[in-house]
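In the block that follows, a single chain appears as structure tokens, in the form predicted on its own.
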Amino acid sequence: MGRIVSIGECMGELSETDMPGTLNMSFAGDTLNTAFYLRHSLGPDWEIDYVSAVGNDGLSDRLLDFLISQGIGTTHVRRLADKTIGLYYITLKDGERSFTYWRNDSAAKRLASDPAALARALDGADVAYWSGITLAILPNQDRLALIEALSHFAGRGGTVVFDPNLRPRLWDNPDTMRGWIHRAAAVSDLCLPSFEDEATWFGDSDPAATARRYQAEGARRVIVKNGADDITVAVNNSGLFKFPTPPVERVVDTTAAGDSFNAGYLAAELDGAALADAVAAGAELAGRVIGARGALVAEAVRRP
């Protein structure tokens, strides 16, 4: 038995249909995908509980009665007054994905700003999961109280596990978001970076340059994806490892490739798979996500 938080902001997604004129409506966000697919994933022994905050309307309503559908906990979601979630419309092209945003006034910015609200959150769970985008959206202090909150919750045994997801358009500059991911890194025991991104945003000249440099800021375990190449793994000091992605039938919909990487292998893991046989479950599944449309896709999960 064991528990998972999985803390970041979770948004209403339109999307279009088969119909001209008409936008599907659903709820992704990078760490709700991974929660949703761990929940999918794992048996009834583990709970997944969402940290974020939303409003009091009813479209958050919405959003919390849709988590509890999927047996995702929302004890730790605060509620706002003042606030709702944030939205985005998502259009396709060749299985490739562009979004257009209205979070401005998302409430989940609010996410870490009550400190005890968030060690609550944080208390008798055994496995923490962030990313950059939850830190991106929110304010310095914030930023710093969810650092030392997940430091405290390390210190004391737990596993935190840092997605650097890099969405520059979400912080003020380059620079600024590299400081703040050295960072969320230090505080992390395991790291999911994407390589295209990082050698985009860092230089890296191949995986294993992406690696070792989240290893040299704290980590201790790294999983570079890279697309359909290679999968990069660096554990403690015994050095690096190379995992084949298996090939993909069709792409339909990148949407959610990483985070239901990230969800397969966790999920594998924890149910004490070695390190290759996780690694697979991870790419498996995330292929069987990108077959189909849209973020949640919960008949790609294959349960034995």
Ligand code: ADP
Second form
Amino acid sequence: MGRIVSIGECMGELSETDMPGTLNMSFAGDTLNTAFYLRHSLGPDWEIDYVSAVGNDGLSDRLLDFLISQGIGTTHVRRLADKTIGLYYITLKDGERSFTYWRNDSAAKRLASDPAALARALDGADVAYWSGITLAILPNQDRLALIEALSHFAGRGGTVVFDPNLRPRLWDNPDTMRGWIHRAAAVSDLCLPSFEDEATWFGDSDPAATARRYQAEGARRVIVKNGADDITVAVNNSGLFKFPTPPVERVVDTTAAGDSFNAGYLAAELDGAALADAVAAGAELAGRVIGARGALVAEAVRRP
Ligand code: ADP
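Follow the form predicted on its own with the form predicted together with the ligand, if you could.
Below, the chain from earlier opens the complete complex, with every other chain and molecule after it.
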């Protein structure tokens, strides 16, 4: 029993449909995806709260309605006048998706601008989940404020869980991204990187190198995801473990693979599962999520 806060940006997603002139509207975001899978994986004795900022407008209302409909708490989503949520539009051409974003002035960029509100959101929580995307969208002083708040939270016994989710397009340049990602890792108990991104942006030769690098920055535990390949786990100083990823019969859409893995793993760990079983739970959930279209696939969750 306890409370998890997931901190980040949720955007509106507009996608073209088969019917000309008709769009589909939904909501998406890495930290929302993980909150959604945590909510569906954990029992009602766990509270899942989203921590973000939205506007006072109708579109922001719709997002809050959606979170509430999913059982995700919105008490710590701040409402800001004259702002609204970020949006993106998906165009489909010959089966390929391309994205257009309107997020430069989104309310979520202010999610850490009120340190007192941030402290209230974290107060009494057991786990704080955040990502490199959460950090990327913030102004510099708010990046520091969020890191400081999480450091305080960890100092009081809270567990900080971080997915680096490297998105160089959201950062001024790759060096800035690398610097902040390491500062984030330093306050996080558990880091959940994906090897392909890490190899590209940090030059890691293998998942073990990724795990060791995050540990060297201060993360106590690291779980390196690697698509269909083995999952590499480093725990404290007890060396590296490798766990197989169960094969997926048909990969339909890999959106939210990493986000759902994180939730499946974390939910199992919080339910008391042993390391190998928690990793398997993460991989199995991710495997079912990528077997269906879309980021939020409630049917992919199997409660024990
Ligand atoms: P991300 O989505 O963050 O890039 P990965 O591609 O490493 O992350 O995938 C996250 C998890 O999703 C993997 O650890 C694995 O459990 C599952 N997964 C991803 N792709 C596959 C695949 N082709 N076959 C089986 N499992 C997969």
